[in-house]
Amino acid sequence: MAKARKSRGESMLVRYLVLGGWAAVCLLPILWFLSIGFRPRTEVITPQPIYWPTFSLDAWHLLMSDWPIAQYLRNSVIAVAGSVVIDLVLAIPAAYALARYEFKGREDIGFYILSTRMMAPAIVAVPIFFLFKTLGLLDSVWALMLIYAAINLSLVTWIIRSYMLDIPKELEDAARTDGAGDLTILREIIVPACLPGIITAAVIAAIFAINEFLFTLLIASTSNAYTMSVALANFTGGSDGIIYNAIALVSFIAFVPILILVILIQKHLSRGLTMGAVKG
C-alpha cells in the first residue's frame, strides 16, 4: 500500500514538473515580448544583449499621448463582437437544416459553403471596396463587422454542422412526439446540446476576425475605423522607423482580451475541441 501511494505520489509530480515546464515554454514568449514594451526603444535596437534591462514607459506614454489606442481597441471589440453574433445568428439555422433536413445536393451545398473558405480574399477585395463605397460605408465599424462575417459564416456553419451531426436524431423525434417544431427542437435541444462546439466556432471566428488585416486596410481608410491589426502597421515605418517597443505593447494589449475569453470559457471550449471529432 505505501509503495503504490509513493508511486501515485512520483506519478504525480511528474505530471506537474511536465505541465509546469509546458506552462513556462507557453508564458516566457509572452512575458519577454511584454518586457520589449516597457524598455526604451534604444535599449530594443542596440546590437550589444543587455542583461539588466531599463524600466521605462516611453512606450505606454506614446499611445497614450499620439495614438488613440482605447479608439481602435473599442473598434476591434465591436466589430470582431459584432460579426460573430451575425456569424452565429445565421449559421446555427443554416447548419440544422444541412445537418438534419434530406434534400438534394444537401452534400453538394455543404461542400460549396466550406469551399468559399477556400478563396483568396484579395480575388474579392476590389469588388467589394466599390460595393462599401456605393452603399456609403466606407470607414465605418458597421462595414468590419460586416466583413468580418462574411469572411468567417462558411467556416462557423461547417464547424457547427460537424457537432450537429453527433446530437442523436430520437431526442427530435420524442419532441416531435410531444408536438415541438423545429424552431423550438434547435432552441430548446440542439443548441443546448453543442453548446460548447457554438462557443468553439465563436471563438475561431472571433480569432480569424481579429487577426484580418487586408479588408481592415481597405474598408478603413482614416484612424475613425482602425482596427489593433492596423494600428500595429502605424508603428512600422515613418521618419522614426520601427517602434519596436510599441509594436510589442499593442501586441500584448490586442492579445488580453482574446486571453480572458479563453479563460472564462475554457471548460466549453475544451469540451467543444473534442465533439464531432469520430464520426461512425
Given for the second form:
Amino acid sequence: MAKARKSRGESMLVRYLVLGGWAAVCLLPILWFLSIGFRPRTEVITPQPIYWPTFSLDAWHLLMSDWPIAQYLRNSVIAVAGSVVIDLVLAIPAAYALARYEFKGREDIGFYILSTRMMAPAIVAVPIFFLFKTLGLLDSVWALMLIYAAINLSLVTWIIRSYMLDIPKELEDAARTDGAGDLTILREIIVPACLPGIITAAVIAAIFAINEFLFTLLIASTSNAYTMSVALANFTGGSDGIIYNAIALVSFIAFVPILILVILIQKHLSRGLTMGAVKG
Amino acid sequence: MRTDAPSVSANGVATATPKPAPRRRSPALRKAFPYLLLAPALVYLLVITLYPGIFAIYQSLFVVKFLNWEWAGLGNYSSILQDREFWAALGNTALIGAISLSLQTGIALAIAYFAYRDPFIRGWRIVYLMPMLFMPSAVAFIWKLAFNDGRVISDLLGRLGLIEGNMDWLGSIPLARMTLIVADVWQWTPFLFIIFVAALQGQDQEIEEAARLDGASWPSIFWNISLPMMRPVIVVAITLRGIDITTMFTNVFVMTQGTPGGATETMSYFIYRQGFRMFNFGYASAASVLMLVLTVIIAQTVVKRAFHSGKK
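Can you swap the form predicted alone for the form predicted in complex with its partner chain?
Let us now look at the entire complex, which starts with that chain.
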C-alpha cells in the first residue's frame, strides 16, 4: 500500500514536470515573440539578445502608416469567408448523399473527395498558375477564394458527412411520412441537427484558408490580393531587412480571432481535424 | 408531427427499409438524386484536380521558355531522373519528414498519456494548442529570428554552457535541417496531441478501472490496453500529419531557402524553384507529375487502409 502511494506521488511529480515542461515549450516562444511586437526595432536584432526590452509601439505605428494592413485584412476576410460559403454550399448536399443514400460508386466517390486533400499544393501550383493567368484572375482575391474553397472542400464534406451519419434515421422517416421531400428534409431536419459539425467544418476550413501560403504567394503579387499570411513574408527584402516587430504584431492580430474560434469549437476539434474519423 | 414520431420510428426500425417517399417522383430521378447532390462538389474538385493533372502531364512534355513551348517528348523526365537536386529534394523531404513525424508522435503520445487523466486537462489543451493557431508563415519567422537573426537559441544554449559563441545554424547540413524540424514539431505536435487525448478520453473507462483494480500500473495499462485500443486513431492521425509534412514549403521558403547547398530543399520547394524562380515550367511540371504519381500510390495504399480502420 505504502509502496503504491509512493509510486503515485512520484508519478505526479513526473506528470507535472512533463506537462509543465511542454507548456513552457509552447508558451515561451509565444511570449517572447509578443515582446518582439512591442519593442523598438533597434532592440530586435542585437549582438546580445535583449530579454527585457523597452516598451514601444513603433511596430504599431509602422503598420498603421506604411503598411496597408486594413487592405490585407480585408483581402483575407473576403477570400476566406467566401471560400467557406462556397464549401458549405457544395459540401452539404454532397455529404448528405454520401451519408444517406445507397448508390453505385459511393465508396469510390467518397474516397476520391478525400484523396484531393492529399494533393500537395506544389503539384498543382504550376497548372493553377497558368489556369488563373488564362482566366485573367492573377492577383485577385476571387482567385484566392476559389483556391481556398478547393483546398478545403474534401475536409468540409467529410466532417459534415461524419456528423450526418450520427443523426438517427427515425427523425427523417417521421418527416417523410408527413410528406416532406428529400430537399426539405435536408434543409429542415438534417442541417439543424448537424449544425455543430457544420460550424466545426467551417472553422477548420477558415483556419486552413487563413494559413494558406503557396498558392497565395503565386497568385497575389500586389496589395490587390495580398493576404495576412503572405503579406508577412513581404516584410522581408529591401534595404530595411526583415521588420520583425511588425511581423510579430501582425501574427498576433491574426492569432487572437483564431484562438477565440477554436475555443468555441474545442470539443469538436479532434473530430474535425481527422475529418470525422475520430469521435472525440 | 411530434406526436406521430414514436409510432413511425418503431415501424421504421422494425422494417429497416426506407419508406417510399410519398412525393411522386420518377424512378430515374430517384436513382439519379444522390449523384445530383454530389455533382456540384465533384465538378468543382475535378476542375481543380483533374485539369491541373492533365495540364501538368501535357506541359511536362515541352521545354517552356516564357511563351515558347518546344516539344521535348520525355526529355524532361529523363533529365529529372538524372537530376541530383531532384533526388536530394525527395530524400530531404523523406528524412526531415520522418524525423519530424516520429518526434511529434512520441511527444504527443507522452503528453497525452499524462494529460488525459489530469484535472486541468482543459487548460493544458488550450495552452498546447496555441502553436498550431499561428499562421505557418508567422511560425517560420519566430524560429528564423530565434535561431538565426536574433541569436536567441545560441545565447540560451551558451548560458547553459552547452555551446560557446554563436552557432551558424544555416552553416551545417544537420543543423539547418534541425531548425526546420524544430519549427515543424513546435507547431504541429498539438495536432496529434488533440487527437490522441480525445481518443484516450473516449475510451471505455471501465476497462481501465478493472485493470487498475487488478493492480496494473498506469504505464502498463497505457502500453497494454489504451495504446492497442487507440491504434486506428493513431494510424489516421499519423497518416494525415504525414501527408502534410511531405508538402512542407513555408518553413523552407522563409527560414532556409534550401540552404546550405540544397540540403533543406523539399519537393515542394524544388517544384517552386524550378517553376517560379528559374521559369523551367516544363521541368517543374514533370516533377509535379512524378510527385502526383507518388501521392496516388500512397493514397491508394496507406490512406485508404488508414481510413477504413479508422471507421471501425
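What we label the rigid core is the largest C-alpha set whose atoms superpose within 1.5 Å from one form to the other. Predicted model only: the values in this text are computed from it and were never measured. Numbering follows the first chain given and starts at 1.
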{"item": "After fitting the core, Ile69 CA displacement of 2 Å or more between these two forms", "value": "no"}
{"item": "Core fit, then Phe33 C-alpha moves 2 Å or more between these two forms", "value": "yes"}
{"item": "Large Cα move at Ile45 between these two forms, threshold 2 Å, rigid core", "value": "yes"}
